[in-house]
Every structure is written in C-alpha cells, then in structure tokens.
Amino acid sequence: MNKLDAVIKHAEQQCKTNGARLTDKRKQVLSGLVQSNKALSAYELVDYCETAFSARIPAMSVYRILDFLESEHLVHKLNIANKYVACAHISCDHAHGTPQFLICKKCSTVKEVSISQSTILELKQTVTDADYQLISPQLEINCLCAQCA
C-alpha cells in the first residue's frame, strides 16, 4: 500500500469514528493536499481533481469539502495565504502539538512542525497581558526552505 493509500484509508477510519463519511469527491480533494508539497486554494484542487480524476468539481463544492475536512482536522487552512494543506500527522495515532506551518516565500513549500506546550503558554498569556483574547494558536510562519536559502 502506498502513501497515499494509507492516509486515505486512515481519514476513511477516522470519519467514520465520528460518524462522518469521507465521499469519493472528498477523498479526490484530500489526496491533492496529500500528494502536493505546497498548499493549495480550492480552485488550484478544481484544477487537480479535472486533471487527475476527470471530475469537475465547483470551486463553491471544493469549500464545502475543505471545511468539511477541516473539521475532520485532516488538513488545515492557512489564512495567510487562503490556502490549504493536509495535515502532515493524518495517519498517526498519537496526539501532537499546536501545528505551525513554515511557509517558503520563494517556492511556497510548507512544512508543518509542532511547537512546545510551553511555547503556546507563553504567547497565550502575551495576548492576555496586550488584552487581547487568543482565539488560534496556530502560526504561519514565512520562511526560506532550505532549497531556496
């Protein structure tokens, strides 16, 4: 079983945990996020499902999906740049820290790395002494890939 594959059936798995179903369209858009490096918008996965499964799928049904999967917590929606990446921990059966994604400013790969418990403390109570009320933790952080650096 490829990569591929195996992230599937695991999301498969864990909507049916909650009692959701992963439809063949849904699957389609979450193996573009897998299968890509860079996030993507909603109509850059239009484009990929047309080019990979001959399936025109409206941009306004591709958001409707995303949320969906979204809420799943299979991929995540960077609002930096309005786009979308699968979650890089789908297939594991542990629990992982708050995600933050460094974005390459050149080539636009992501990476999805995990910050300590201590780290999103500390920025929490940032925003409360600025009187602020934290409503994400997630960070979108732009980088330079090593590639690009």
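In place of the form predicted alone, the structure of the form predicted together with a further copy of the same chain is requested.
Here you get just the chain by itself.
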C-alpha cells in the first residue's frame, strides 16, 4: 500500500473513532494536501480536485472541509502563508506535540518539525510573563528551503 492510501486509511479510522465522517470530498481535499509537496491555498485545492478527480468543489465548501479536517487534526493552517498542509503525523501512533513549521517563503514547501521542550517552555514563560494567554503554541517560521536558498 502506498503512502497516500495508508494516510487516508488512518484518517478514516481516526474520524470513525471520533464519530465523524470522512466523506468523498473531504477525502479528495485531504488527498490533495497529502500528495502535495507544499502548502496549498483553498483555491489551489479547488483546482487540484478539479484536475485530479474532475470534482468541482466550490471554494466555500473547501474552506468548510479544511475547517473540518483541522478540527480532526488532520490538517494544519499556516497563518503566515494563508495556506494549508496535511499533518505530517497522521499515520503516527505517538501523540501530536506542539507543531512547528518551517515554511519556504518562495515555494511554500513546509517541514513540520519539533522544537525542544525547553524552548517551548521558555516561549510559554514569556507569554505568561506578559500577562497573555496562549491559544495555540504553534510556531510558523519564514524560511528558504535548500532548493530556493
């Protein structure tokens, strides 16, 4: 079984466990992100589904589907790029830690990495010290990939 099928199967199982349904369109959108080697915008996903599956999913629906996939922790929104990426750990058993994304500003390739617990704790401390409250400790960092650099 190839990687895509494996990921989709995991995703399906995960949704089932949560009492949610991974419909065909949701599968198509998720496939687009899993297959892509870079982050995609909602509108790029519309084009992808049209091209790959001859499925014309309106942008509005893609946004809703992305919200759903995010809520199922299958997809991450990259706020600094206004793009979306499949979680790199869908098929992993381990719990999903605080995600950190290195995003190539030129070509939108993304690496989902983990930073050390101590660094996370330091960052959290600065937030607490400033009397703010963390919503999500997700970090997104503008980079250039090896290719583009």
